[in-house]
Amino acid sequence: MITIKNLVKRYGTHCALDHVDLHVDKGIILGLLGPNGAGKTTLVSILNGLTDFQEGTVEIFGLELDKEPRAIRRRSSFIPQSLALYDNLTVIENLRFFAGIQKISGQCLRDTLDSALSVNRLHSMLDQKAGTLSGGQKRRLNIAIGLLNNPEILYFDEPTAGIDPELRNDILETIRCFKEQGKTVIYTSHYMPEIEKICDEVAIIDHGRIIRQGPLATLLQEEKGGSAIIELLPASEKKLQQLVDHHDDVERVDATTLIMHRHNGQKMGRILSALESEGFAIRQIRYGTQNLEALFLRLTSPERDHA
């Protein structure tokens, strides 16, 4: 459904995205995971045809992007972190603006309409202005808008960010009914736990290059157990770094955090006792992390080699 071939996206000297290769098949749930400025923004951006790039290809439902983006475009939806609705336009009016926007009318509009209000349960509040919505009602709302065009490809960018748990999981479940409508959803999000919850696969780009993609359950199999993280009040980075470079099996995240792979009583004592011995104040300990989260804290650490 969506192929990438050594994509490139330069902003001046900088290279957000360095000759990146990803796969989507249809119909399932892709998290796409980096640290801050990795170049997921910029992907999405370009996959939504909002910013262009200056090599590689990039086919979606075998269309060329920079070829035929308005066909495309008809069939995916964008879904951004920051809400696209107006305050001062009740529930339906909102809907009816962005369905004008799009040229959607008739009955094609009364059948996504109600599908659309159906699934993020807002016939109740159809006459109620956004303003006076929930935080969790207006995300909803804003996934209502996004499915007026019936996609076939929905990307979510960080749909539960300020959101209380309860709302969140009411929005995955929401999204994870996509893939049951046989829809492929590209979903980005800094809450590991989401990715893990509903997604059927993970790529992670780190540096603008993707290092690592496949089945959540491939990966974390792959993973070697036993790892912990052990995280610190902040201190001096230079010196926890000097500590790190004399034991084995234990890497440096970042200013705060380390993670210990193949760990045992031993091993783990030696790091508690040296890091009392330099002043650093523990946090927390977090044991058997043979998990996303572990394996995203190794693969992007600040001192690993990704070239």
Contents of the next structure:
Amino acid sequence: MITIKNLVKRYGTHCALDHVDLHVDKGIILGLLGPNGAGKTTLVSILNGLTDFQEGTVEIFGLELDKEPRAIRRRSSFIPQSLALYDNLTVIENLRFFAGIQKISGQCLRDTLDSALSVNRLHSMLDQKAGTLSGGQKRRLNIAIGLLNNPEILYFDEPTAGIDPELRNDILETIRCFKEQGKTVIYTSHYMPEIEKICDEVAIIDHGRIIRQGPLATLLQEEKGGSAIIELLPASEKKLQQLVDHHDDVERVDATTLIMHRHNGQKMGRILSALESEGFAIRQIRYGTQNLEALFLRLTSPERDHA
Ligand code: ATP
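Can you now output the form predicted in complex with adenosine-5'-triphosphate? The one shown was the form predicted on its own.
Below is the entire complex, every chain and molecule, led by the chain shown above.
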């Protein structure tokens, strides 16, 4: 459904996407995961024809993006993180306005409106001004607007950023529905438990390069020995680095986080006593359960060389 080859995007001299190759099959939910500034938004903007690129090819629905951007855009939808709503218009007026911009009308609009409203449970608030909706309802309206063209591919840019866990689950359920309808979803997020919950495949991007892509289960296998993340209270970074330099069993993720791959009691005991004797205080230790997070931290850790 989406095939990207050797994609390069530069902003001036800065290379935001560095020879990216990526393939996405129809009907899956792909989680696009990466640290701040990794290139996620740039990639999604390119796929939506909002940003140009310098090298490479992008094919979506078998069409070349640089030759048929409009035909591709008609069949896809980008749901941005920021809300693009008119507060003074009601829910239905917002939907009609955005449908008008896309020249969607008649029976086509009636069908798509009905489905967008049901999936997002907005029927009961059609005449309510968007400005008076709760944060979660606004997000739902934002998603409903993105569904007006009945897209085959949906791009979500951190749809659950800054919202409470209950609403987050609600939105995740809605996204799962799209998959059941045969749609393809590309989903960027920093929340790894979410990605684990809903994505079939994951692509990890760092410094503009895709450093891992594959089925979630396959990637998690990489961490099957189990990793433990040791979080410390802030202390001397220099001292922490010295400690890490003397212990092969552990890597430093950042100023207060260590990661131990394929941990066992003996290795953990050694590290904990070394930390204690150097005066470090442990905030918490997290074992195994957040495997994707462990893999992500290992692959994108600033101390590692991905070249
Ligand atoms: P975040 O998770 O923080 O949103 P991201 O993975 O989406 O990050 P991008 O927004 O794609 O990252 O940015 C990738 C890199 O390109 C960053 O170094 C960013 O500073 C740079 N960049 C993005 N947009 C522009 C622009 N319009 N002009 C110059 N540099 C840009």
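These figures come from a predicted structure and were not determined experimentally. Residue numbers count along the first chain shown, from 1. For the two forms, the rigid core is made up of the largest set of C-alpha atoms that agree within 1.5 Å on superposition.
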Can a Cα shift of no less than 2 Å be assigned to residue 53 between these two forms, given superposition on the rigid core?
no
Rigid core aligned, does the Cα position of residue 279 differ by 2 Å or more between these two forms?
yes
